[in-house]
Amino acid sequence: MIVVMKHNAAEEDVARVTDKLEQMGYGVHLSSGENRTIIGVIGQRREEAAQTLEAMPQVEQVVFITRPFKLAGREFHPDNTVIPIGEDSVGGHELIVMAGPCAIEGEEQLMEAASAVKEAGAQVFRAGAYKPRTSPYSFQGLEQEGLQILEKVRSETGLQIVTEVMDQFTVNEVAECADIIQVGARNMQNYYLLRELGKIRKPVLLKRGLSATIEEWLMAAEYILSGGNYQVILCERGIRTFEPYTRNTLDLSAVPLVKHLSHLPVIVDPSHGTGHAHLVPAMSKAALAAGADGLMIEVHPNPEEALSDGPQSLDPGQFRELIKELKGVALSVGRLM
């Protein structure tokens, strides 16, 4: 349930209600908007508890939430969540672009890629040090060495870094390097990892699972939010269907639907969503038109030589042209790039 405080409720009034809730054995999460404070209450539904709370003078009403995702839902947090990313943000008026190669292959490759995406206009550099691969014989990433190279990229370019964490045991190690910690599609329902990410205070990019429903995706976000980390960015990256002509089926209808259900920002990964570089420009434009708050695009200096996901990667020239085209789309939907 949620407790809606009156417009004139002071901080001590909110504290009085939260103290009462904790005495009743509930978990408490605050959402302070421009007009009023909403208290998210986690625990068993009890009518008598609601009646007690509504009797308190600064409580306007108590509302029971029927959807299973409480903290991720708009009932708890009606305003859009805006998450600072360095000097930029995601979820606000300006769109954000995360770009870079799928995997870190070496320092020279990474520096070349980082310089290219920054020059084109990307604010965040993406690259994987740890790579979850379907085949055990595929390139698995440079791991700790890769993280060290990423730190050098940030130091020399000023770009923010997003990179993937594989399990709960390496969260702190990745968090020391990353400005945004990515949870890949295969780990969306790794609940031990999600709980650990709820303890940190850094943005988490949560990719939709390979065959996850919208509700399962938002419930995964709920694990992180319930741990106290409210900086969750959702990423639609395509789901598995019967269609063989694309790597995945990019579900762009998920963008406006999730933004209707949830206050969390949503970005789109058209590279994994399609698996083909020639489809990335069209799907990038469509994603912005659908209301996405940003994009994650794979860019490699030499896609034909990439150790991972070369067929879906743009080269620097293609990425530069795409950014120019996207600026016009952004303006048409009232956003800025």
Given for the second form:
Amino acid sequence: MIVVMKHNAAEEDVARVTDKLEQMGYGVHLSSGENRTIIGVIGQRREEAAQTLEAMPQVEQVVFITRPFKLAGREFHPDNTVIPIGEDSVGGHELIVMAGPCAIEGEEQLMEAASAVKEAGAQVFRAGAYKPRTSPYSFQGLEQEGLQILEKVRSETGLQIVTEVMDQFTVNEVAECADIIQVGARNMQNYYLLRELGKIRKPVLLKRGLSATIEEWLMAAEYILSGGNYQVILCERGIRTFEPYTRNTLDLSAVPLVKHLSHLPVIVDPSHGTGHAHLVPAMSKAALAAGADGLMIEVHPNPEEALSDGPQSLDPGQFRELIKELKGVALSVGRLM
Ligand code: PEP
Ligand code: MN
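Alongside the form predicted on its own that was just displayed, please also present the structure of the form predicted together with ligand PEP.
What follows is the entire complex, opening with the chain shown before.
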């Protein structure tokens, strides 16, 4: 349930309610919006507890949250969550662009990719050191060595870094080098990993699982939020359907739907969403038109030679062109890029 405080409630009134909740054995999550404070109550639903709280001074109303995702839901947190990313942010007026190669292949490749995406206007550089590959015979990523190269790119370019973590044992190692920690589609329901990410205080980019429903995706976010890490960015990256002409079916209806259900920022990855570089520009524009807060796009200095996901990667020239076109779309939907 949530306790909605009156407009003019003072800090002492809020403190009185939170003390009471703690005495009753509830967990408390405070959300101070522009107009009023909402107190999220974590624990079993009890009618008599609601009655006690409603009788307290400056309490407007106690609402039972019907959806299974409590902290991720808009009922609990009506305002959009805006997450700072370096000097930029995601979830507010500004749009964020994360771009870079699928995998870190070496220093030269990575530096070239990073300077190209920076010059084109991306704020965040993406590249995987730990790669979840479908085949054990495919390139598996440079792991720790890759993270060291990424660290170098970060200090030389000043770009923010997003990179994937694959298990709960490497969270701290990845968090040392990443500004945003990516959870890949295959790990969306790795609950040990999600719990570990709830303990850190860095933004987490949570990709939608290969066949995950919207509710399963939001419940995965709930694992991270319930650990106390409120910086979760959702990423729609396509889901598995019967259609083989695209790698996945990019579910753009998920964008306005998730933004209706949740206050968390939502970005779109049209590269994994389609699997084909020639489809990326159109789907990027469509994503912004649908209300996405940003994009994650694979860009490789030389896509034909990429060790992973070459066919869906843009080259630097194509990416530069796309960013120019996207600025117009952003403007037309009242966003800044
Ligand atoms: C990736 O971003 O390179 C990746 C592996 O994505 P996904 O988890 O969406 O397949
Ligand atoms: Mn990839």
